[in-house]
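So this first bit is one chain, no partners, the form predicted on its own, shown in structure tokens.
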Amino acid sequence: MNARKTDAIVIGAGWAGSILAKELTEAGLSVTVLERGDDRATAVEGDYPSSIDELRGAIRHRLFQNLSQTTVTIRNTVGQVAVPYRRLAAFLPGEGVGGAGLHWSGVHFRVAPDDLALRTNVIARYGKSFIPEGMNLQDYDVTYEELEPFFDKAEKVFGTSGEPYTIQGKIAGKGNPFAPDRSDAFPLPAMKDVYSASLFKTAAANVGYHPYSLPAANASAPYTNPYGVQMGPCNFCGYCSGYDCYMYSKASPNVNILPSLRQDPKFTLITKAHVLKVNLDSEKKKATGVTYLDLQTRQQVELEADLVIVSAFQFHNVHLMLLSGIGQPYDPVANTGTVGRNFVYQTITTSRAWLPSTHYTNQFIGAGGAGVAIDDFNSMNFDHGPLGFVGGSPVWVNQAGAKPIAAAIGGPGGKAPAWGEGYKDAMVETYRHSLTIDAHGSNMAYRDVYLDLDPTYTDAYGQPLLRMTFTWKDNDIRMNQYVVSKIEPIMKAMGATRYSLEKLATDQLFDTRRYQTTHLGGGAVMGADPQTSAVNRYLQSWDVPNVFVIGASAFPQGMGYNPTGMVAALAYWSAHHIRTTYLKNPGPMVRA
């Protein structure tokens, strides 16, 4: 065992942690950056044109989790034996230097305000019997205007293209009128927006519905942030998910802010590092730093640190908790423990429309983050009294880009023949003239619903798997079938010759083999209550006051907006508070 010592460490270098590494190198700390899997940049791993192999990509997952060493497992309900996540599907969770960060879409949303207190306003408009038995409602203890500032700070760093409605209480754009106001202005102008996605606009508007473009961090122009990094132009050429941008456009921790950390003597950066535990003291009141396996050596090393941040993707913050003893195991039966409590996901179904053979949507045409949206359908904008159910569904055209392969296995869709003439055809027909449209939901938590230590089976360290027990619920599935029903008229309003809606079928089953998406969420929640939340306001321990805990394990429950614009905020949100308040004076800065 080898001792060292540095001020900070911090687990993961995906957006969290990068984000929490400068900011504690900008505050004077030595930081040291454990990361599991390669280093990673941009010149490399976005060298054109090896890093639009989709084969390579897509098919092989080269920037994805490795899960012959470490997964989880999964179950639907309690009583079944749990089984181990063997083959990337259901969610992606990235590896190595940039994490999920590195091959995310760039669909970059701040939050609708009414998320941050969903219990608080659900009970006022509907009365507290409206929420179903066994949902698990929280409010996350922080208001839109206290994160404000720090969305309005993290869009700058990734260089975010949008069209704002409101600044400052004034209307100044044709953005999402549901959106909160903003403080400021997005930094650069909205993507334009691809055939289908304006079709769509023409279309939703033409019923009643209000379309904006989407927030992307994908750049719409030459931008350099305020790191002084620089970010080129997006070329729409439509490798964005599950890729490396090689023009640059797209925003992640290796553009965006590591060619300014790594320039910092303060910062450290140690890869194939694989955290076993969170050191803690006699009284597990405080860490005293993490031990970690060199998996090149396969040699355990010990590093001690005064401040731990655990900034992993949303599982493994939760699977470190609970091999390292930091707060207590969430019991479904006794309802007790904080940590692996709410987890949650996001419901997600793709309709198609198909268009006549004059309208060519050109698919291979794309961009991640861009495309049209309504938010008709989301959070608290609609009445929910009438239907009985919690959250809801942004609907959008987001256009990222088919690829060949992708297009191929996925087939024509609608009643095409399985094989032959027939099928080629169809295949050829749904590539040139249709386009798809998602309900992108909410997903809300459950007692029944969670994460804990798998007692079977191990990983290739010899520790227990994260457990996942999870499956869609009653209230989730009538909400995707309402917002569902709404995208029809839509449909109709575009010409479609035919379409195929889908939706969550009454009483189905979760299935890892379809993707969904990779916006995992809660486990470690934050919250006013130690007895319902795992982390306070700042994403500080409630138990170990020097560890805190950021990302998307935050969520009391998930939204219908993607969740890396939040996990951004909340970052650079605890990040401050740890500058200004934590290092003054290092201890709780909540009581219990």
Ligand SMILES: Cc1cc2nc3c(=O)[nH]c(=O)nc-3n(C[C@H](O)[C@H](O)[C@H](O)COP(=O)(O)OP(=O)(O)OC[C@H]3O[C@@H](n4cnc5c(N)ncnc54)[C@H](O)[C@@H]3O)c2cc1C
Second form
Amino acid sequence: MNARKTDAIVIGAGWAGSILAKELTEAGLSVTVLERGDDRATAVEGDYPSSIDELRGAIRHRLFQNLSQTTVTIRNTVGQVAVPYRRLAAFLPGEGVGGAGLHWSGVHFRVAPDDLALRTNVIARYGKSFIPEGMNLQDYDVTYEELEPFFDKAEKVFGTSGEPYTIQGKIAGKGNPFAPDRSDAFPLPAMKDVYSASLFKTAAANVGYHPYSLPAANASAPYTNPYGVQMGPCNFCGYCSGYDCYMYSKASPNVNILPSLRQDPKFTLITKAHVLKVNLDSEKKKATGVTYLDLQTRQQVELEADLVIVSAFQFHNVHLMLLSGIGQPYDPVANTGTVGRNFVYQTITTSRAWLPSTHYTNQFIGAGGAGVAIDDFNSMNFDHGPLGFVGGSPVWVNQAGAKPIAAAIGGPGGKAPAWGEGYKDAMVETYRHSLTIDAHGSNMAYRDVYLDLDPTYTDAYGQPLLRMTFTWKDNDIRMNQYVVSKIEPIMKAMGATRYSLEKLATDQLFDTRRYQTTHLGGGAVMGADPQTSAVNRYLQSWDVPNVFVIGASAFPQGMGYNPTGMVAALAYWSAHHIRTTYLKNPGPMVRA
Amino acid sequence: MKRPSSTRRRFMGGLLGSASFWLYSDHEVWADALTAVDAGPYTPRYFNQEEWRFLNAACERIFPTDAHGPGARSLGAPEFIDRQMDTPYGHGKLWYMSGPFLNAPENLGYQLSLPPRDIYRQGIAAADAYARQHHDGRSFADLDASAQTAVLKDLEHSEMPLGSVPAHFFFEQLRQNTLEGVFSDPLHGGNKGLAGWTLLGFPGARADFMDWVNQQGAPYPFGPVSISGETA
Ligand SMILES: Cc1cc2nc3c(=O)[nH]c(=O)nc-3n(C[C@H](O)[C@H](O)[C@H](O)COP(=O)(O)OP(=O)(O)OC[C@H]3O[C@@H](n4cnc5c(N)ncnc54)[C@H](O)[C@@H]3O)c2cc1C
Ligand code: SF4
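For comparison with the form predicted on its own, please write out the form predicted together with the named molecule.
What follows is the entire complex, opening with the chain shown before.
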């Protein structure tokens, strides 16, 4: 083994890793980013027209994690034997430079401020007994006001399109009235509403809700970001989710950050470098660097550093912490330890409305981040008192470009046949004349839902797989059912000839065969108390202070919004405090 | 920064004038697809003759020829599936394939040790045997359409093992791959004449809808185009 040294190591070249690498090189550090996948550039993976291939893209997942090398095991309950997640379906982790940030959709939210202190807010409004037994409701220990400058910065880097509601306390547009105040406008005006979304906007307003165009990291106009990189205007091609945007219109680490880093002599990117573990000193109080496997030579390489950034995606972050011995693994029986605790996901159900056959919804037209939503049933924007559950869901039409293979396999819906006689008729009607409405909601944390190392299965490198113990719980199922019931009047107001409402069933188990979202969270959550959080408010490990763990792993519970806006803001927030405080005096930034 | 527009313009330029309306009469679509098949019969590389006969018949029942146009067979779905068998997907190289392989509840997903090519090898042999058992020794491909449909419906709803594959699982593999063949870009061997896309009204690789974001529910007027520039 040959040992080399750099100031900072960043594990993973996705959104979180690219932001940290950019910030730390700006601070003058030499930074080495280790990415297990291939290098990726839009000129290659996004080359038109060969990139416009649904089979290779969203069906065979060419840009996603190849599970043959490493995966997770999953079980629903503590007593079960977990089995491997052998085929990509329920969630789709990324791999390669850009991470999932290369093939994400681009819905780009901030946060509902109430969600940051959900425990405090629920207790203040409904009392402590409102929190169900076994639910680990927690606060983030950071406020919206503290994060606002970093949300603003991330939007400017991403070139986000959106319409504000208030800027510096004054009404500035027709945006989401539930959205928190902004210091500045969106860098670009909102994306146009596709036909389906515009129908939803009118109908939802008629029903008395407050529709707004989704904030999208899809560029509504040409844009140059603060790093000097350019984006072209989105043409609604519909190839966001699962693809590299050939128009350079969807924000990605590859387009928006890495071009400015690649020229920096202080920046080194090593691809095909699978990090096996963060190396710690004998007391497990200090990281000395990492060991990675060079996937080309099959040699293990040791790299030394003063600072290690774990930014490998939510569950890979937790996996690396467990493999490295950073912090105490969570034990649900003893209720001790923090690493793996509060593993959360996101509830989502998709309902469908059919319009008269004179109305074409042209579902292939759309952009991943665009659409129209209502927040009337998200977060704490409505009275939970009589309902008896915590959490909520935005509801939206997010027509991201429905492709024929996925649509055909999904089938025409309702009671129509999924093949054979009658299938074509129903499929043609559904594809041409229907639209979908999602309830995309929160998922709370529970004592018996967590991550740990699997006792049986290993990856291609001989390390234990991560084990997920996860299922849906009554609180979140009832929340979903309630919010979906609010979709019905909107569908009627849209002039639907018929509709089918999809909700989570009572006692429904998590099904790993069906795509839901890749919005997994928690497992290394931030907080004020080292007994219930793995990292402090700056995303610094309580146990190993020269390790920062950046990603949705920091979320104490799953929120209604998509996570990446929050991940990016937390990444900039953490980087800011590393630059202004930590580097001057390395050590714990919060006293336990 | 490198911009994509020049390649794109060249590509779209080549199509100008040839883009046709997607509201074809059924007859025209069908004729096109059949010409594509007539251009040269495909010889399977993975499936043997018996398997190939089964596959052709089964794909056609899943996506039949009817008044809407051609079925999966003339659209090249069997050819598509045959070609897929020799891709990383067919060999199971996209799946985690390490043991132990345990029986687990269905909602925890696929837990067999077989890659798609072995699912087909075992599944077809056993499904054909099932057909012969119930139809006086006649193989699936020799049954009439309604008997074939009945066999597939049995499989769709049955836990019965076909080799080591549960029947409903084998059926779903077949259904999904058939629809992939019907609706993927023709470069993969199916969707001949782009007739799958024409049926749905999907414009293929056009991927530029700047002027069509919201036309108040009017149908999109242009027919499909493939990655290679073929139009319907
Ligand atoms: C299809 C899809 C659509 C999505 N749409 C949206 C959306 O509309 N809005 C939204 O907010 N979010 C969306 N997301 C989620 C979004 O992609 C993620 O939240 C975001 O990319 C997370 O950033 P990250 O940096 O934490 O992880 P990633 O971007 O995934 O980057 C992590 C990187 O770390 C690498 N890595 C992992 N382990 C190792 C190791 N051991 N050694 C070396 N490298 C390693 C991975 O290969 C990967 O490249 C979507 C995700 C998917 C898959
Ligand atoms: S819809 Fe827009 S942002 Fe998405 S891939 Fe197409 S051009 Fe890019």
